[in-house]
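Next comes just one chain, in structure tokens: the form predicted alone.
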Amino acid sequence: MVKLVKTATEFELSPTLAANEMVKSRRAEGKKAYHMGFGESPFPVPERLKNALKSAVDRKEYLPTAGLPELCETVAAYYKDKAGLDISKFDVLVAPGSKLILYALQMAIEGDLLMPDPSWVSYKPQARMLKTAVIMVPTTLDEKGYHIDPEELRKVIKQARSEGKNPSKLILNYPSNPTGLTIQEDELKALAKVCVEEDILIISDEIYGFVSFDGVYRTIAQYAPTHTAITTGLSKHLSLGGWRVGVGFIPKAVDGLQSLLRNIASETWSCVPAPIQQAVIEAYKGHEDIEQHIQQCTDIHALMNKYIAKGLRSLDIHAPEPQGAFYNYPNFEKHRAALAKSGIKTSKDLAGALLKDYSLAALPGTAFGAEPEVLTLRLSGCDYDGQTALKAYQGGAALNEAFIEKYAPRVKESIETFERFIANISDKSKAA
């Protein structure tokens, strides 16, 4: 009998993709569904990039595994200008999405993974596919951001080593999926110090770096350039997820790492399609129209997700105001007793009840590393027609609640759905 690899059978379809497919299926059947389960930026492809792709369509050759040289040079110059990155300390790697760079880095660095709780859904499955242990690092979420205490991180590292584990790499993501919160500069500096002293490689997932609502691009690499690999791409700030363009900045100080990643790439993805690489050079040239597009999309993301947080807080749900990305990560702890009387005791129960009884898709906290009994959900604020909303904003429409009512009605209706949900469970609790 043909047997499947045991670690591979631990995993289901990525929860984000599963939620997306479920909502599409329901809507295809004519059923109402509110989609807060999938964080796909809804905005259109800028005209400049459409035209660039049309012009590059005849390119059909294999390109260098690390990426088209002109693209790598343009990307490096862009991050030097926009993020203040010392590009002399990094090599550039281009891949079909940042997810593959994250996986390749986990594969290339020997040892176990340190992963904050909560973290994005794919970090842990990737580690387990590689038969790597995952060591959880506690966090605190509040109005000031996403916090990892540096001394607590050091304590986790030392404890893991005392247990015979080999913590060697830490994944950070800021602004964060699932929380919509970021790590402030002073905390990044303190975390960098611990990682350098403990010889931990930081895998800095900066895919939402240009979707920071205060306009500040943060990178821990400026504090630990010898111990930081950056992964990023175009899927979030330019809504180009389906183009599959990921970019890595690989520290030259880690001898042989770029070479090993190129070798891994040569045996897996070979290269990103030539027309795509040629076209996205224009995304990194700093054109005024592209930069304005990024800012306008970020402004709308901020409006939607802050509105969601405000609506949840009005229902006595813990929901810190987002600082970037497209997400909220509310905690329903204050409603635990009422939820329990309705049979809802875990985050999966919570997400299941919302889907079954209210046609609202959300992801349970367990998908992001939380323990089952922690009553958290990941909510995405992208369920609207981005092209129409962007055109209205460009035409002078003010970003306020009236804008949401007109251009993002399902976002408003989602909060109204939560109002009904909380009212219903409260009534059931009182009647019990």
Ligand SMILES: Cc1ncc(COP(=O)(O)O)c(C=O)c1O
The other form holds:
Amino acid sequence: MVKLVKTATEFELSPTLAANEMVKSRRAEGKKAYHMGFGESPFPVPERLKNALKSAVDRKEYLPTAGLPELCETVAAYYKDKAGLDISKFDVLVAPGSKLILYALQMAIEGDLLMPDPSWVSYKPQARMLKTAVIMVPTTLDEKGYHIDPEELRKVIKQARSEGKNPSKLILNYPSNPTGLTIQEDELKALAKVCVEEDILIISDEIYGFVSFDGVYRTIAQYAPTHTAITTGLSKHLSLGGWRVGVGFIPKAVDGLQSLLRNIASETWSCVPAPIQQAVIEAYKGHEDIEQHIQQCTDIHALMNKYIAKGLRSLDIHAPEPQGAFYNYPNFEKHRAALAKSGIKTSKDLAGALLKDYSLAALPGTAFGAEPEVLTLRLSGCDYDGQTALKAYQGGAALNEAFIEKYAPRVKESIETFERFIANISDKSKAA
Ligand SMILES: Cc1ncc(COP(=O)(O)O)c(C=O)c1O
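Counterpart to the form predicted alone, namely the form predicted together with the ligand:
Once more the chain from above appears, this time first in line as the rest of the complex follows.
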């Protein structure tokens, strides 16, 4: 009998994809469903990029494993200009999605992974595939953002070392999936100091860096350029997930890292398709129309996700105002007693009840590393027609509640669904 490797059999279908499939099948049956489970930015491909791709179809050759040189140079100049990155300290790597750069980085750096709780769904499975141990780092969430106490981080590192573990790399993501929150500048600075002193490589996942509601691009690389590898790409601020364009900024100070990553690339994905690389040079030239498109999409993400947070807060659910990306990560702790009376004791129970009884797909906090009994969900605010919404905004429509009602009715109805859910839970609890 053909046997599967043990690590591979541990994986469920990625929870985001599972929620996606359930919503699809409900809608195929003509039933209503609210999709807060899948975080895909809904906006269309800008005309300039469509045209650039059309003109690049004749490119068919393999490209250098680090990326098309003209693209690498353009990307570097863009990040110098827009993110204030000292690009003289980094090499650029272009790959089919930042996910593969994250995987290659985990593969390339020996030792255990420090991972904040909560974190994006794929870091831990990637670590498991590579047989890397994961050490959790606690966080707190509030109106100021997503916090990791630097001294707590140092304590976790020292404790792990005293137990014979080898913490060597820390993944940070800001603005973050799942929280929609970011890490403030002074905190990035303090975390950078700890990582440099403890010789930890920071893998800085900045995929939402330009989906920042205050318009500030933050990077910890500014404070620890010798100890930071940045991953980013076009999947979020340009809604181009399916084009598979990931970009890495690899610190020159880590001797041999870029050449090891190039070797990994050459033995696996080889290169991002040539027409795509040629076309996306235009995404990094700073064209006014592209920059405007990014800003407009970010404005709409801010409207939707702040609206969701406000609606949840009015129901006594902990939901700090989002600062970036397209998510909320509410905590239902205040309703724990009432929820328990309906048999809801874990985040999986909570997501299950919403899906089964309210046709609302959300992801449980466990998918992001939270303990089962922590009553958190990740909600994504992308369930609307991005093309129509963007066109309306470009046409002068104001971004307010009427906009949501007209162009994102399911987002509004999702909040009404939560209102019904909380009311029903409370009624049941009182009746019991
Ligand atoms: C936090 C985070 N990092 C990385 C990725 C991977 O993006 P991509 O591989 O499309 O660049 C995602 C996509 O969902 C994400 O949410």
